[in-house]
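To begin, one chain is listed below as structure tokens, in the form predicted on its own.
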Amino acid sequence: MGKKLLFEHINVPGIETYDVYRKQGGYRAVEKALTKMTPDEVMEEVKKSGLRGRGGAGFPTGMKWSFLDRKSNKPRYLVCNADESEPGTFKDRFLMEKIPHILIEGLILSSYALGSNSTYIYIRGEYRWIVGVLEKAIAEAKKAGFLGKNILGKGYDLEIYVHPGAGAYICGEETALIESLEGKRGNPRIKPPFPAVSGLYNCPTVVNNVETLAAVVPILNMGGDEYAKIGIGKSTGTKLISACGNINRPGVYEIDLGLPVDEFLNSDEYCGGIRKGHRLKAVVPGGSSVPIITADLFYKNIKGEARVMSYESLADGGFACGSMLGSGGFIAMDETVCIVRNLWNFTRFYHHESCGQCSPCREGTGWMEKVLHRLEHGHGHMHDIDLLVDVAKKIEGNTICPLGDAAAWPVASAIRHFREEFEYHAKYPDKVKNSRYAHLDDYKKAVELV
């Protein structure tokens, strides 16, 4: 049984309310920080913890905080990135809906450490009902004296505001989020300057993910050194994983980083294995933007070493044989899943969500969608496969923000690991035309998968 830090009280009735959260030890970390610690000491505990950003990139949180321009006379801002739009990822939604006060407490602690007096939660437009949940929690915390003027009589002021977006995936990129928060079109900014120097309203700004900020609460309660003892190597603490696909127990799970992938996928505590009568074919470990890998490469890296659920282990071997933990959007696919159709679906998403600012992404995602549509609907050619690889290469690394990379990596990895399935689509168009699943039986026989 893994240690539960964020979900320790998730099943307590009424935990979404201030009174119940408080009875379970809520806001104890705020009291500790404001009465016994300086902002620098709070930041030091986060550094000691080794906490890495839980939104996808995995950058060390304490280090990111230390980049904030403290010499400037301008106001400082903390922005919570709750624009959870990555296909396959729904952990932040669950956390905000079920236990909102742990996020509010994390925001107070982080704002105190950063010297921010105005903090924003930028939430995905499709999470409209959670806006009410958060605003109620904020009102309860303010009534209890944990927000507003002179918090706990310690001379620290803080207001938290909830700002819903309009349903644009691109606004998950921090500079596009800032543009949107300022009332402009959500286009990513060219960096430098980085938000830590010139972010919201051209002031020093830190943008962190929901889970990252919530994790500051257990770090302050238990101490950074103790938190760092959980996990493995540079992947410390616990991680929320959104698990879906062809598994018996889809849901959101809190795991100790370093958990063996076999245990996560097959134990009854977590995913409960692949549905009866089927076997694992492929895995997307961290949301649709990370490389897809085969079942064999999920269980073991190219050296034959067993993988664990950590940033380093899943990336071991690079994109040739590894992937990324990313945002924790775990998608399992059994042998009934058509990789070409799945990839076409992903690519449609990235084409639709591209802001259009960069030509490689604006045009390239559209080309990839059209070519994959051709292959999936029985109009493809063998040269389409190499064309897809070529377009993906021309997008990767040539855009202002990572959306271009996010669109290119799934295409390149799917063809690398499942090229024979793409070739089958090109060779036998009549068998794939107007057929979602039937052609897979013929394909499996053709490539001796059965």
Given for the second form:
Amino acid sequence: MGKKLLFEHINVPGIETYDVYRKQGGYRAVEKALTKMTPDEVMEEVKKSGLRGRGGAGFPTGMKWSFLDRKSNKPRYLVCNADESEPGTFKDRFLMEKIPHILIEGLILSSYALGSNSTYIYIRGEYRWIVGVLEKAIAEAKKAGFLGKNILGKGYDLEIYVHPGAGAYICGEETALIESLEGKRGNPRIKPPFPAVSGLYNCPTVVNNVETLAAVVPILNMGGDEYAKIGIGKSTGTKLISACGNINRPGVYEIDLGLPVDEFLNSDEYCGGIRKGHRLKAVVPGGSSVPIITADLFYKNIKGEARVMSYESLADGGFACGSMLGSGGFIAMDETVCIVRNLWNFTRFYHHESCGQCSPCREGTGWMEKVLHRLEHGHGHMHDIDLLVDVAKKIEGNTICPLGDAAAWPVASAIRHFREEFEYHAKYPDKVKNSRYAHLDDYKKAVELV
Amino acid sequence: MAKVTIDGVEIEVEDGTTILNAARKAGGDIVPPAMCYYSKLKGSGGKCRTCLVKVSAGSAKDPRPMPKLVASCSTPVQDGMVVQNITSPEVLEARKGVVEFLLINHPLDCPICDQAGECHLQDLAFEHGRAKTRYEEERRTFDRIDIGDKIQLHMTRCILCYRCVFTCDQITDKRVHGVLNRGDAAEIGTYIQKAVENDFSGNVIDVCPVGALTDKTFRFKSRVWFVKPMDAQRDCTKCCGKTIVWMYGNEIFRVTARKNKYDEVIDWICNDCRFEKKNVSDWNIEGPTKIERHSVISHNKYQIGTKVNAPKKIGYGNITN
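Show the form predicted in complex with the partner chain, please, the one above being the form predicted on its own.
Once more the chain from above appears, this time first in line as the rest of the complex follows.
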């Protein structure tokens, strides 16, 4: 049984209200930080904890905070990235819906550490109802004196604003998010300058994921050193994983980083195994934009060591035979899933969500989608597979923001690991034309043929 | 001052200069092509990705290479930086990819496009593109938007460099056009038809690297390589009045702003000069323009200093000087 830090009180009835949350020990960290600690000490605790960004990239949070330009006399901003739009990821939604006060508490602590007096929550447009939940929580916290002017009589002012987006995946990228927050078209900015120097309204800004900011609360409560003991190696603490796909128990789980993948997937405490009578075929361990890997490579890395749920272990083997922990959108697929159709679906998403600013992503995502549509609907050719690999290679790394990479990685990895399935689609167009599923027998035969 | 080495050429530039501008200072083959960067326009660049270069050493202090190819138009140089442009196969391969991406939805209607001959995409494709396309699907099309009686918008040809958006934003008072929609459905548009009415709006024609924005008064009149550029001047109350008039015989077919080696406008000109003054008597013609840009329009032109007597009658395809 892993330690529950964020979800410790998740099952307490009425935890979304201030009174119940407070009774469970909520806002203790704020009291502790504001009365006994300086902002630098709060930051030091976060640094000690080894907390890494939970939004996907896994960048150390303490280091990110230390890059913030404190010398300029400009106001500093903290922005909470709640634009969780990655297919397969729904952890932040659950957190904000069920226990909004932990986010508000984390935001107060982080704002205090960074010296931000106005903090924004940029929330995904589709999470319209959560805006109300958060605003209610903010009003309650304000009434209790944890927000507004002169918090706890310590002379620190803070306002939190909730800003709903208009429904664009690209606004989850930090500079596009800032543009959107400023009221402009959500196009990622060209870096440098980085947001830590010139972000929101050209002022120093830190953008962090919901879960990262919420995790500051347990860090302050238990101390950074104690938090760093949980987990494995450089992956410290707990992580929310949103599991979906052909598993028995889909849902959001809080795991200690370092949990063996076998236990996560097959134990009844977590995913509960693949649905009855089927076996695991492929896994996308961290949301649609990370490389897809086969079941064998998921359980064990190329050296034969068992994988664990951590940033390093899942990335072991690089892009050739590893993947990434990403944002924790765990998608398991059994043998009935057609990889080509699945990939087409992912690529369609990236085509739809590309902002259209830089040419490789704008044109390349559409091209890949069209080729995959052709393959899936029985109009493909053998040479299309190599074409896809080549197009993906030319998008990867050549774009302004990581959306290009996110669109290219699934394509490159799916073809690398499941090439015979693509070849089957090109070779037997009639069989795949009206089928949504992978045909096991045909598929096996095709493997022998090609 | 920062010392930077680009393809083995060492050059000293001021701090904060971009790699592209450093390369331009050095000149020659090492200058990366640029489709969206425009030195006159603040904030432009970084979008087309044709100017990607490899930084094999970040700076003298930190000589690690940069992990990805970087856009040379928006990356400032550091002292001791080593950059590879045409000497890196990786860069050339990426550039080839970008050209292919730009062309897959480009209509390739060069035979009927007014920009042909002075089109940057043509030059780029000629230098870096491949002869055959691998794109089998239909090219994207757009509904036609009428943006006024002087400027023609061909959205199908647009490569979304955002130069015209920056131009209207920065040299005119009220921007009326911008980019609508997103992804590969993104388009330049005014939303309100015929809305582009501004004394300096015609400059978007000059900044457009392709034939997406063309001059309606010059439409289908002549190919650019048949008309002769002449430096001309007039007293204009609105702008500098220094222009290039493109003549065919004794007629002025079109008027454009003067441009430098990289086809960037030197001084913006007003719509009066550009669209209204089409008589030789309006202009004080200084002499033939020396076109430094490497393009079709710079070929088969007269030598500087020769006396130009425009022939009275010119047979098609029989242009002699």
